[in-house]
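Here you get one chain, nothing else, as structure tokens; it is the form predicted on its own.
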Amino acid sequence: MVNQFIITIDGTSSTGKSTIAKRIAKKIGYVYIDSGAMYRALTYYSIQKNIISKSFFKKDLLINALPSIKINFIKNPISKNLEVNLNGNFIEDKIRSLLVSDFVSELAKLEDVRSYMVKIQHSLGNKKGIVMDGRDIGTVVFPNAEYKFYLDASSKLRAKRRYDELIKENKEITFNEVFENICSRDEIDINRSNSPLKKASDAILIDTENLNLDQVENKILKYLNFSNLNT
């Protein structure tokens, strides 16, 4: 393809983002990039060397680790999928936990963090093409990209949703404990100060309550010029 653009998918938690923009780098032949498995890899890695927990919280100490903490976004042999990698482990699996969920956006408000994920981030769409989905990409790490989106629905649809996925999973967990969730993360996110959740004013909006994964899907590829996009 001669002319690669950059498209973001923001929104709120749950929204489907990540579902979403995973089908339109599909269907168009673009590399997706999961913003927010980068995140969750840093809250799993900061879980896994006692870095947070329920009762602390040691932000020097990951902030001093950043430069030596390693995500990238490669091809796993065993699922031909891109998949995030931390320090040359393959996470996926590990990083969808409600655990993982309940400190993620704490660790994201944190400013060297955003830093830190903004460069990488930058390094992965310096060949533009790609789908990036999560929630400051249309207006912080890509301000300029061509095409930009934002998903929303209500809380109580997206905690439905989100329980319906981990009940699947076999989560033992209860409905509030996913809507507290839900709503405990747009608080911090939408609220914090440093690159916080909001729609780019150039965003096109899309309320998902009443739409299905394929509707969405069909809405967006709507917006996109295919002609530019394939030439």
Ligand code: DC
Contents of the next structure:
Amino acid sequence: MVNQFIITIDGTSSTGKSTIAKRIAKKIGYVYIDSGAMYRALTYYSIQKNIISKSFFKKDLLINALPSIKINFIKNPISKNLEVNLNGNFIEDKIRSLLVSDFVSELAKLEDVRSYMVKIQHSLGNKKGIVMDGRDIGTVVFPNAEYKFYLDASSKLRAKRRYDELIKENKEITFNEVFENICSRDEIDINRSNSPLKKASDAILIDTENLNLDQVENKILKYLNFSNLNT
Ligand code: DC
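Since we've got the form predicted on its own here, give me the form predicted together with this ligand too.
Expanding to the full complex; the earlier chain stays at the top.
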């Protein structure tokens, strides 16, 4: 077991943050927390409860409901993975749809939503030994994290990678839909007034444009330089 630190991985949409964070956590025996899944879970809840749609967003209804909504991470007995859980239900398979992706950044703009999430994220990190990925993890959630990384690549390439993944999963989607969703989420995430997406000044920037997942993973492991790892 290596020392217990907090490792943050932030960056633009579809840079492979989750895949990399999961791999690194597995390698070093840390817990992996996908903070985007928390915002997606709340978005899924809002769609189900008719709080958000293409024509309306009842923000007050959502804010008033927050204290009664339980979002946490629990080991799913079927997948055996630590998964996001919404009010007692595993919903990992429901939160990756384009509909959820289309609304999630609008919800993530709200100050009450962000402070609700940060509270949960702090409790998840209180024992350290975690890798958490997201948009504001190194800047706002864990500004004193021992290791911070920021991943980026061109929007075209990120959309291409995401599109290829969705096609592999037999999703009916066009490249343009994926590209537009990524660009619009980046735009909202970077320009919002509450905890905007930006690289922490002390984060290590990794441009993944010409790197595959193995190369990104190796780069991060090199920075971590945990001597007792079997890499
Ligand atoms: O990581 P992801 O693409 O699943 O995240 C979905 C959205 O959630 C993202 O577009 C912005 C929001 N998000 C956020 O605002 N802060 C985080 N720490 C993680 C995600």
